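One chain comes next, on its own, written out as structure tokens in the form predicted on its own.
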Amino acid sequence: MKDLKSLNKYLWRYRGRLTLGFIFVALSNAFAVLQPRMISQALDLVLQDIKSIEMAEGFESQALISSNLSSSLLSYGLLVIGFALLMGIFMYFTRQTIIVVSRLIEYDLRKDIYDHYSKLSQNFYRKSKIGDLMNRIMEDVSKVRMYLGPAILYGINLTTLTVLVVSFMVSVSSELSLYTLIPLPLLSVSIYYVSSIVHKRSTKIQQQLSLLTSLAQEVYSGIRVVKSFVKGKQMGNYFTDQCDDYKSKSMELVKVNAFFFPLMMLIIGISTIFVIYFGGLQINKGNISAGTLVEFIIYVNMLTWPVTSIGWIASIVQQAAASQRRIDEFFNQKPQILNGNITDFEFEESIEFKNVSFVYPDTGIKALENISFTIKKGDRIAIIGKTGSGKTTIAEIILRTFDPSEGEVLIDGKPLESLDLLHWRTLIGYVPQDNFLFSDTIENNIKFGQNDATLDEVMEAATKASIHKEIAELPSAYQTAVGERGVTLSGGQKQRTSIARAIIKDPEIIILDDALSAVDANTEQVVTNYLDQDLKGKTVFNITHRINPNSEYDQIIILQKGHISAIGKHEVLYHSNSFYKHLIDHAALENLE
């Protein structure tokens, strides 16, 4: 259970709803035991009233006593039903407070676990499989779910029904309910026993089932590559492999539980036993009652749901608890990138990487090694390089989704570690790279950058991103569908959809992580065009391997290796840095082309 101690704070939190769960509870199965009773009294009344009415033969009283026993006989029936009817109401109302706490709190639960994830830092998700992240949300909280509800509904019933009964079986007959609980200490050790296997194999199955799941993730999301490499014979035979693996898992534990059923059902069997035969002699010797016996076999029965359940209990139990540890591996996780405490600022005067360097810490790779430069806001930078140079890590570094290793960043004279990250953040667009799009229409992926923006303003950034054209001639426009990670959309038109997203903000500085490599020349220009006319006093990075010639920059940076080879202006690196004249070079044939 100490697995399980993390959700103490769920329960308390609903611990008003849970008290009064416990109180029905309590006397739904108090108006259960009450129903022997009465059946017990009216088998003892029967048996006396028929001698009664024997004796009587021939005498007027025997009418008397038949008419004085079909009226006890329906007090004791209505007695009876009344009782049901009590415990199933009672019954009702603890379903809805018990099973809706657990609601409340599987709610809650996947709430934080996804407030928990947006907040863990870019290292997390590097060295973190998605499926896994998305198995741990639903199935293991589905788990934990079980334990929260039906698990402590049923756990409550088994410990206030068993109490009660045992309580009016010694109130009856000590000697005959020593002779009925004999077993109970075979069931204690079994269910010990059992449960230890259980929650072994439930972990096992869960990491299983986390590994299933993050393979279909990659390959739907990879299914491009793996049709054109004809590769999906070849992941189907390992995707059976792996559901074999995690079925063989699961028939282990279905074996478990298999043989614990039916354990359950043979010590309520053997108490049965003990009830009828010790009670046959307790009648022969006039200590109990007939009525006594069925009260004693009908509590016996009574328990045989609720103590076989301890085996389905002791079950949940151990899978939450496997869940619930998996789940608290991600809460103890602590975000690295922390929130700075001055929020009243804006951005005024420049940014400065102060002997900047940064070691990736998964792999160990150095992608900077003391970067120092100066931006004035307003600026226009190129930052160009070979792949592998640092160019991203720069730009990963403004947003904050990694701090430097060494050295610092200022903004205006201020600790980037010292600004609150997310009003930061709100004032930089940012097209990355990978130009992910989410599976949602072209308009909604472009106000993704602003919720409230009208779709005049969606189309106007469009323009500006020279996409507009295209999205219009599409049959649905801009309430088309662009599937998952914007797979019908071409590699260019997903980095011109980006760039929109990020100019529809209206950020003061924007990034562009290589935003136009999958467009042509003539393309690119248009939209250097518009971002050079639209973007007048924003501060730019623009980010790239290659250069548009006529673009103009306040300064140009050339990484290689993680240092700055050179930054300047173009008239003085074209003449001074012969990597630099290349590119313009080389940008200038393709222009002429």
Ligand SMILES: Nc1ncnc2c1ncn2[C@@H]1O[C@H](COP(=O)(O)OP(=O)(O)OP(=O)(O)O)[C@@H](O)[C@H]1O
Second form
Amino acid sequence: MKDLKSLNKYLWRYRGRLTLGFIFVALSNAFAVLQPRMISQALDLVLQDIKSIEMAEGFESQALISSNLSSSLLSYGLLVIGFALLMGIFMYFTRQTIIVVSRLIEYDLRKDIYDHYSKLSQNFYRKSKIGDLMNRIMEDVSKVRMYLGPAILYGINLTTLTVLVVSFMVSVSSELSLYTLIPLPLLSVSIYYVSSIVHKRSTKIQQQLSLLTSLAQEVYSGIRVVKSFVKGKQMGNYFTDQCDDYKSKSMELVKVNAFFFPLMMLIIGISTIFVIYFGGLQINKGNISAGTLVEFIIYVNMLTWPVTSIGWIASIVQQAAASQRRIDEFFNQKPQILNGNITDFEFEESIEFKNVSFVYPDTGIKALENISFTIKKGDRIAIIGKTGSGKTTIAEIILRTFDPSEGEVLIDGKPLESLDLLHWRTLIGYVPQDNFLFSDTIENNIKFGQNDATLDEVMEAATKASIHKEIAELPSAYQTAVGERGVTLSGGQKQRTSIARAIIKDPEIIILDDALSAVDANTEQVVTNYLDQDLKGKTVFNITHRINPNSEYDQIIILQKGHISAIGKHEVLYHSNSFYKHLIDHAALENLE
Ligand SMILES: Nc1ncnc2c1ncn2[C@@H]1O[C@H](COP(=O)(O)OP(=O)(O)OP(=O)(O)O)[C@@H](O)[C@H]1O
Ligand SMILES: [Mg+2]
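Pass me the form predicted together with the ligand as well; I've looked at the form predicted on its own already.
Up next: the whole complex, starting with the chain shown before.
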């Protein structure tokens, strides 16, 4: 239960509506409880008047008594209908307040979780499974809502109704009340027992279902690999096995569920028999009237649903507590990248890496070791090195996806950590190595970082990235939707779309991480030429495997296993660094071909 405490602040936020809801529940129940009272009085009246009518046989007053009886019955009937209507109206208001509050809190909670997600660092994402993150924001929040809405609603309903009904019963006949209420705890306990079995089994079903979902998702995302390795049948068989498992788990649940209603009916039946038997004895003794007995029978039936719901509420509360624990677990994750407080700044002079080392926290791999270099604003930098040498890591440190483990990065002499993170990132156009396109139109993908860009600007950016012609040839040009992960575009087209997305922001600093690896040498040359012209005055980091001998760089950084093995200009490196010379000669050869 203590896990649910963290929800109190949300409940407090809507205290006004909740209080109203409580009042409505109480009113609705009050009108519900009044109905059996009316029925009982009507019945007693009928019994009494029938006797009088019999006795008045042959007298004139007989007609009078019977017309009196029918008009009183009519007014009792109208009262019952009136109370039922009022009960219904207040029930409607109850749902309009309490259930609405639960939806509002659900919204707030999801929003808070989303905000928190977006603050958490890359490391958190590497460690967590997407499915798990999705589950927390969707499933767990829904379970918590079941507590906030239905569980609270039925909880209050149960309490007020029980208090009202029991006090009404006791005021009529305390002895009969006792007999009536004896079987109810039994009902409650057995329902709780059954519903905890139901809960256990449905959890198993839920787990199996998410396994099935992720299995299907994986097969469909990797369908090309599955087909090309002729694994379709094997995957199919595995899927069928899992489906069988799901089916048998569902069957187990059906078996328990099948018990639920008969059991409830049995216990209600027993209760009613108790009332009739003991009530009959009381009538015989003249302690109570027949109307009272009927009233009691209705009360028993009124109480059964709330009493049944105790078990149900208990299991909702349990599930909500478990879900809230998972949500809190994640709220307790502190963002590792903290925002700096200098908000008003421009990038004016330089980026300096000062003895930067970086160890990936989860694997302990030392990706960078004692890296130092200074870059002036407007410089063009190439970062080259073998795979795994730490190139992408440098880009991520500039972007503050990670902070250095040792050393520091200075921007215009100020520590990068002291700058406002979001503002810093708006200055950078980044083309990541594993570029990602959203399932949206090409236009929207390109203007992702620049929502107010016009179509002309989008086209201009695409032209600079040398992708405009290819997009224009597509059936719906810029409105062409690219499917999940942009399957309709080739690797090289995706890369260039990604470049267009980075340059439309007109950023001060641009980082291209292997951004042209999937295009042929000619296209690369075209794009590079465009970029050379367009990005004059901008600070450009070009992380690459293939270095173009014609491009001019102010500095070329050669990385080897996480440290800088050489840094300098082309002329110097060409004569002093064999790795670099080899790269250039190789590229020159490729160009000749
Ligand atoms: N998220 C991560 N968690 C743990 N280790 C990582 C992570 N990313 C990279 N590494 C490790 O850090 C080292 C440097 O990786 P990095 O991605 O910076 O290399 P790279 O030079 O960009 O290589 P490539 O040319 O293949 O893109 C590698 O040994 C890699 O295994
Ligand atoms: Mg890389």
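Only the largest set of C-alpha atoms that superpose within 1.5 Å between the two forms is called the rigid core. Numbering follows the first chain given and starts at 1. What you see is a predicted model, and the numbers here were worked out from it, not measured in a lab.
Once the cores line up, the CA of residue 273 ends up 2 angstroms or more apart between these two forms. Relative to the superposed core, residue 241 undergoes a Cα shift of 2 Å or more between these two forms. In the core-superposed comparison between these two forms, residue 285 has its Cα shifted by at least 2 Å.
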